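Listed next as structure tokens is one chain, alone, in the form predicted on its own.
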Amino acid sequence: MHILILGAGVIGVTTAYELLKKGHEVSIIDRQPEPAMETSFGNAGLIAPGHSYAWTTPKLPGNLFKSIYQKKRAFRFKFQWDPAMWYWGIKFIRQCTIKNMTENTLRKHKLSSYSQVCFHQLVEETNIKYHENKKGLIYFFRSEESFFEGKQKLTMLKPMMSNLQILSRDELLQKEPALLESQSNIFGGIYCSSDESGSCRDFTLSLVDICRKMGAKFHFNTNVQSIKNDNQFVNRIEADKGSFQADQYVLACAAFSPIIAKMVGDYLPIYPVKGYSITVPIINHEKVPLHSGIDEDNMLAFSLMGDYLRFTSVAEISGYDTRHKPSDFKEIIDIAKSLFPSVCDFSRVEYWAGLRPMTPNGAPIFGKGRMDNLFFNTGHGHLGWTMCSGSAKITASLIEGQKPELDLEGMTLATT
């Protein structure tokens, strides 16, 4: 079969690889000039089944309301007249119960763990290098209250993971000596030895080269304008660079997937949640952290990427605007400096902001909608890097009419 994939981020490219392995002809189109220029470009870099918690906690609605007038909150909402946001937002808020939070967390963890196994298989097959760090991730807390909440959340994953270790402050600092220089108070933490990190963009670029050698055709700077169909099958994609025809189609356009799905009459419950990141050159390798991880109180993730450290924070519901200015990153820089004051050159910061494609329950969407030959692989939220390989295998199985290795309850249009 000839399969056309819309989207050349980590989700689209890993899907291309799985389909090429199965002997299919694959083409990919993307509106950007290069692969991995959107959500995959500057994300946190964490592959973290041990941190696959649902964002929809009972406390979230109140925190979002407070963020309207408390601008420094890491999870925040900007008021706007966007019917799509309000419709999605109601669905999102309805997920904020203890029951839904637990179900959503277990669903995300199931896919994340499966995907990590698939990811390791892919890396073994290709020998891709992506600044991988397999020393585990640390999740630390600054107060007794936040540490207690972290341990409570841990009970959701503990039955499925035997390698989640609670650490006192002294044990944490022994595990990660780089935090000894921290100017911030640290109360305790959690260590997950099987979680890891690396550069999603470097991985994706390398996999693109491999896919090309396997016969994939890439079309960049190509914008989808319409989808011609007969109410059952997609006949062709009309783009500004011409028409594209295939036997099967895959929609993997992250936060922009709902806009394209609407062209065939499908509603995808996905809305962008904006994140901010900085990438900073390392100047003192002796003080570099051994582990990547998360400062839980500030929702600040950090990861080592070769000669750089990346810091990522903020979940902002504010539409599709990715514009930013240096002052938007002041809090991220201040926290990063307080954690690792002598490690990086903060006079040479690379700024980035991108959109996470969030569904109300936090899980991606697979399968089909109205069209029998259009498959969804989208809506991975903040865990696209973690979920990429498993999602690719699931999508390849569905296209071939096979039952996926994973139960897709809560991850299709029929069950979301």
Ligand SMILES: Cc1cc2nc3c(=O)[nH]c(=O)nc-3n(C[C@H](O)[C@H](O)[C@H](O)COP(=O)(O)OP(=O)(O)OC[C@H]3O[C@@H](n4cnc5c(N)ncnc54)[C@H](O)[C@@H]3O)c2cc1C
Second form
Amino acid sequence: MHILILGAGVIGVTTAYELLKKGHEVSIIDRQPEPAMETSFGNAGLIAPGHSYAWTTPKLPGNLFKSIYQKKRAFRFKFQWDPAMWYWGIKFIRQCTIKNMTENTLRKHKLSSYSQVCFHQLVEETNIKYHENKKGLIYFFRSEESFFEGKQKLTMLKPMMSNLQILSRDELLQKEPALLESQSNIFGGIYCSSDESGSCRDFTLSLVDICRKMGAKFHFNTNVQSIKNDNQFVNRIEADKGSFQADQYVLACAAFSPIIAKMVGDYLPIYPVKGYSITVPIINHEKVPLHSGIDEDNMLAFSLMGDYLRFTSVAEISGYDTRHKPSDFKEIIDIAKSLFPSVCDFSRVEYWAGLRPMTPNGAPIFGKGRMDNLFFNTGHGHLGWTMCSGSAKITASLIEGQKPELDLEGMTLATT
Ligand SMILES: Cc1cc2nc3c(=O)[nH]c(=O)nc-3n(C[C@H](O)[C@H](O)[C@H](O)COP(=O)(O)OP(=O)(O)OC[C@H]3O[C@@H](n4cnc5c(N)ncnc54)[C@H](O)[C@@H]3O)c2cc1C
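Please show me the structure of the same protein in the form predicted in complex with this ligand, now that we have looked at it in the form predicted on its own.
The complete assembly is shown below, putting the previous chain first.
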């Protein structure tokens, strides 16, 4: 079969790899000049089944409301007139009950854990290097109250993950001595030995080389503009560089997938949630943290990327604009400096912002809509790097008409 994948981020490229392994002919279109230039470019790099919590908690609506007048909140909302945002936003807020939060967390955890197993298999097959750090992740808290909430949240995942370990302040500092330098309050933490980190972009670039050797054809600088279809099938994709035809099609365009799905009459409940990251060169290797992790009170993730440390934060519902200015990063830089004061050269910061493709329940969308030959693999929100390999395997099974290894309840258009 010839399969055309729309989108060469980590999701599209891992899907290409799985399909090539099964002997299919694969082509990929992307509007960017290179792979992984959008959301997969500067993310936090955490592979974190141990942190696959739903964002839609009962507290979230109040926090979003407060963000209208308290601009510095990490989770924030900027008022706009976009009807797509309001339609999606209502669905998102409806998920903020204890029951939905628990169900959504368990669903995300199931996919994340499955995906991590598939990911390890892929890495073993390909021997890809991606600045991997397999020492486990640390999640730490600044106050008694936030630590208490963190431990409460943990009860959702604990039945499936016996290796989630609660650490007192002293135990945490013993595990992660780099935090001893920190000029901020640290109260306690949680350690997950099986969570890990690495560069999503480097991984995707290497996997593209492997896919090319396996016969995949990549078409970069190619923008999908319209779809020619009848009532049942996509007949061809029209792009600015010509027409593309295949037997089956995969939509993996992240926050832009709904715009393309709409061309064939499907509604995908995905909306962008903007995040910011800085990548900073390491100048003092002796003081570098051993683990990647999250400062929970500040929603700040930090991650080792070879000779660089990356810090990411902010979840901003503000539409499709990825523009940013250095002043947008002031809080991130201040917290990063206070955590690891002597590790990085903050005069050489690389700034980035990207759009998490969020669904209301936080899980991606698989399967088909109105077209029999258009498969969705999209909407991975804040965990697309964690979920990439499992999602690719699920999509390859669906295309071949086989039952995926995972139950897809809550992850198809019919069940969301
Ligand atoms: C700040 C931040 C931190 C994050 N941290 C983590 C983390 O620690 N762990 C984790 O698991 N996940 C994390 N994520 C989420 C993760 O980055 C995403 O879920 C993942 O990258 C999505 O991959 P994708 O391939 O779907 O999207 P993308 O990488 O955006 O790929 C989609 C591709 O589609 C292409 N495209 C779109 N429209 C068109 C069109 N019309 N024509 C042609 N091509 C088109 C784009 O050019 C793009 O290359 C984070 C995200 C952000 C923003």
